[in-house]
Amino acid sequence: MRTVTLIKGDGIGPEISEAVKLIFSRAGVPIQWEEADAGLGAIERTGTGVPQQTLDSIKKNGVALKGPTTTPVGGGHKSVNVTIRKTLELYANVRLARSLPAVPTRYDGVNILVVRENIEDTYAGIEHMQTPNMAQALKIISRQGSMAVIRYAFEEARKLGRKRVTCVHKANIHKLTDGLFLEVFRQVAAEYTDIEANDIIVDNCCMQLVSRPEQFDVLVLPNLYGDIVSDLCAGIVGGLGVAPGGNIGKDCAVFEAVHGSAPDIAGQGLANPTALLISSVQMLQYMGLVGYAEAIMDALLQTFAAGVKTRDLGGSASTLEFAEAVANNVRHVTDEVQPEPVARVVHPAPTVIEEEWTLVGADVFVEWNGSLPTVPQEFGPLVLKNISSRGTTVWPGEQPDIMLVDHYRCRYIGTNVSNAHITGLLNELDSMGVRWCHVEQLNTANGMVRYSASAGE
């Protein structure tokens, strides 16, 4: 008997959680529930959306099922989902988009597994106001984080008998960040010769998804694209009400409904438990309880085929009536082998790449109200090569007729550059009354640049 942490959540969360508990009980699934607190109710009771006791429960049990939670707008409270994912380092978000019988959509035969990196990218949440009129967010992509999620995608494809893994990216524009993700994908793909591997630019992927979604098998994506594409895939198969989700880490996993808490219909028996139920099926597969997972999924499909649906899908069944119908269709599982506790598969991070970098300059971002900032043309070995605004070159050459803001990037390049030269340049800007707000070193290694091209280069 395994213990699983259950977070019922807010709004309709308790109702759909009870529906899943009913079906599991009727199916005889050999687990017991340990309830934990999170969400809006937890904030009201404990002052935090994710109490430490909840995190401790997930760590102890290794597996959790989570209903939808509400994070208040404003007030400084962090997203419950983001907090859990980051604190427990649940690096892979796994979403299945599968056509279901009696769920009318424009498409048939869709069966896409979306594996989204879950920690990094712009979701690292590193943002700054550079000037009163310019905001900046840092897009963080690491070799180690990319390796973990991409290797997980290939392992899942192999385990589930899927034939192809597609990397979705924007490396034609984000040449270093998405370029690194794509580079790691190709390195990992070379190890899985039994699985076809290809890549596609994210905008083309979205177009292809609404044209011929059946062509895709497994998609692996950085965080932001994965967030968008996974919801697009959910819409293709009927919406978030039938979309399951799992968050996988090195030591534990949290499975969840990805839709909202719908407080407007809470307590009315109108909620659809399908998304949380399919998430619980994924959870059983993760735990090795494959026979029970198949029995419950078959019962759900049989229920849909019989025309028993909740109102959001065009039916008339209440939450409880739908759960009872699924429970009544669950076949008895007699041949399930009780699994050992879930083996913690640790995908090794890549060997840290060490390069001898040569400092060749700096990008200095300055605040300036006017057409062109007055900055030094030279400072020691540093020579001003380019000034850009919002990614467009404004110097050298004829200044383009564009909308200018109070934020400019000044690129300085030189030879035999040291950190002292860069700090000296910053001091010089201070003495001139020019406010610098951000600086990035520019380096080369083995004759290759380790920074993006300046606008216009």
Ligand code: NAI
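The block above covers the form predicted on its own; next, return the form predicted together with the ligand.
Chain alone follows, minus partners and molecules.
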């Protein structure tokens, strides 16, 4: 018997959690629940949205099912979901987009597993105003972070008998960041010869998803594209109301519906428990209790086929009536093989490459109002090669007829460059009254540039 942490959450959370508990108990799923507090209720009771006891319970049990939690507006409380995701390092967000007979949509036969990187990318939240008129967000993609989520996608594909994993990216534009994600994908894919691997550019992927979604099996994506594409997939199968999800980490996983706490219908028996129930099916698959997962999913589909639905799907069943109907349809699971205590993806140590880097220059970003910033042409070994604004070269060459902003990148390249030369250049800019707002080292490795090229180089 395994123990699973249950966070009932706020609003409709307790009602839909009870529905799942009822179905699990009738199906004889060999788990016991350990209830833990989180959300608005927890703030009122304990002063914190995610009490340490709750985090400890998830860490101890390795698996949690979470009802939706209300995020207080204002008041300075961090989102419960973000706190749980960051504290437990839940690096993969997994959402199943599967056509349900109860939810008529334009598409049939869709069954896509979307695996989204959950920590990095622009979601690292590293943003700055560089000038009063220019904002910057850093897109952070690490080899190790990419490897963890991509390996998870392949492991899931193998475990669930899926045939193909597709990497979704924009490496034609983001050559280094998405390029690294794609490079790692190809490297990991080579280890899984039983699973087909291909890649697609994110814009084409979106177009294909709305024209022929049934062609996709497992998608793996960096965080931002994953956020957008997973909602697109949810829309394809009928919206967020029936969309399940899970957040997977190295040592634990938290499964939850995509929808919120629906305060407008809380406590009235109107909530649809489907999304949390399918999340719990994903959880059982994660735990290796695949027979129970299939039995519950089949019972859900049978219930819909019999026309039993909650009000949001055009039916009249209450939350409890619907849960009873599903529970009555669950077949007895006899051949379940007891899984290992915690079925987790085994992560071999990520490949970390080492390169000897040579410092060859710096990109210095300056605030400047006017057509061309007045900056030194040379400083020690550093020679000014290019000035660009919003990615368009404004020097050398003829000045393009573009809208100018107050933010320019000055690229200096040289030989035998040291950090002292770069700091000297920054001091020189200071003494000239030119405000620099950001600086990046430029490096090469065995003659290969480790930065994006600019026009004219």
